[in-house]
Amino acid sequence: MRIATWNINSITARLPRLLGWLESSGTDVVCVQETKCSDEQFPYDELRELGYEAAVNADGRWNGVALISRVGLADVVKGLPGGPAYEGVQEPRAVSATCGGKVRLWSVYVPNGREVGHPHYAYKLQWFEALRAAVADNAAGELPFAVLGDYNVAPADEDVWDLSAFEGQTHVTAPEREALAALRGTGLTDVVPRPLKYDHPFTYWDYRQLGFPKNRGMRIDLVYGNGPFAKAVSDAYVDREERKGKGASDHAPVVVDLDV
């Protein structure tokens, strides 16, 4: 089974690229984030023509997540159980399902945090704690299980192109990384992909200041899998080619092959 995670940065704007990539990559399940569309606007019909169905949690604002599968979707859960609200709103940042009867997957879009000390930063840490609690049972289970998505945290210093450029900013702070460590403490492992170019598997490059051509990237799109999931991994890589060209997302897909 080939699965992937991709912050698509608007599924409407990126739909031709998504459809072409699904056909060329042979992906069975893709977890997408930042769909930026309502459920009514989601391209169910176009995906169905390629043999895919979708479980979607979206409200048309700046968030939105989905699981897109050609091997089936069962036991769909929309939202983060016990998750916090921000300014009174339960944002659509999580959706989970069992795919092909063989693996349980979550697609998550962790809050950005905006800046240290901002209410959104506290919300981010609360969201991580709710995620840890929500996945603990699956993480310790025997069914292959993984939480994939845009975590908006670089796990280690080497996961950013220049640590000094992030001094005092979100994505690299100790509390954020401690939240990742707590998530791993449930029994999840960071499935680190291989880069197809350069020496580090960055997954995000800012549109500004020639971030991609200069490889000024970050590894913030992560795959955290439990023991049975990690043992089934035969390959993992960042599909850097999908960050190239006109109309690309600022994130690249992370692809994982499983022997299940």
Contents of the next structure:
Amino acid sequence: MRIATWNINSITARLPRLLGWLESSGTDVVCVQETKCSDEQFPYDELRELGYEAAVNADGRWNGVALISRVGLADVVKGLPGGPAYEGVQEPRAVSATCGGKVRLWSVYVPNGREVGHPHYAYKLQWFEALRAAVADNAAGELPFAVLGDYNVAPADEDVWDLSAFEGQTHVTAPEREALAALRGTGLTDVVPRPLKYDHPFTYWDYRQLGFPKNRGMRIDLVYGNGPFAKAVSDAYVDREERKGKGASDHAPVVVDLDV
DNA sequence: ATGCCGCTAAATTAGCGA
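Form predicted on its own done, so how does the form predicted together with the DNA look?
Full complex below, order starting with the chain above.
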């Protein structure tokens, strides 16, 4: 089974590339983030024509996540149980399902945090704690299980192109990295993908200032899997080809092959 | 060539992203 996670930065704007990539890559299940659409706007019909169904948690202009599968989706849960609200709103940042009857997957879009000390930063840390609590049982279970998505945290210093550019910024702070460590503490391991070029598997490159051609990237799209999941991984890589050209997202897909 | 920000909703710009 080939699964993937991809922050597509609007499923509406990205639809031609998403459909083409699903066909060319042969992906069975893709976890997407930042759909930036309402449920009514979600392209169910176009995906169905390619044989995919979708579990969607989306409410409009911001955020939005989905699981898109051609091997079946069961026991769908929309949202993060026990998750915090931001300015009174439960934002659509998580959806989970059992895929192909063989693996349970979450697609998550962790809050950005904006600035250290901003209310959004506290919200980000609260969201991580709720995620940790919500996945603990599945992480410790026997069914292959993984949380995939845009974590908005670079786990280690080498996961950003230049640490000095991030001094005092979100995505690299100790509390954010401690939140990742706490999540791993439930029994999850970081499935690090291969880079297809250069020496580090960045997954995001800013649109501005030639970020991609200069390889000024970050590794913030992560696959955290439990033991049975990690044992089933036969390959993992960043499909940087999909970051190229007109109409690309600023994130590339992370692809994981599983023997399940 | 990988190429100098892109997306959305509601404007004729603002909010957001990391």
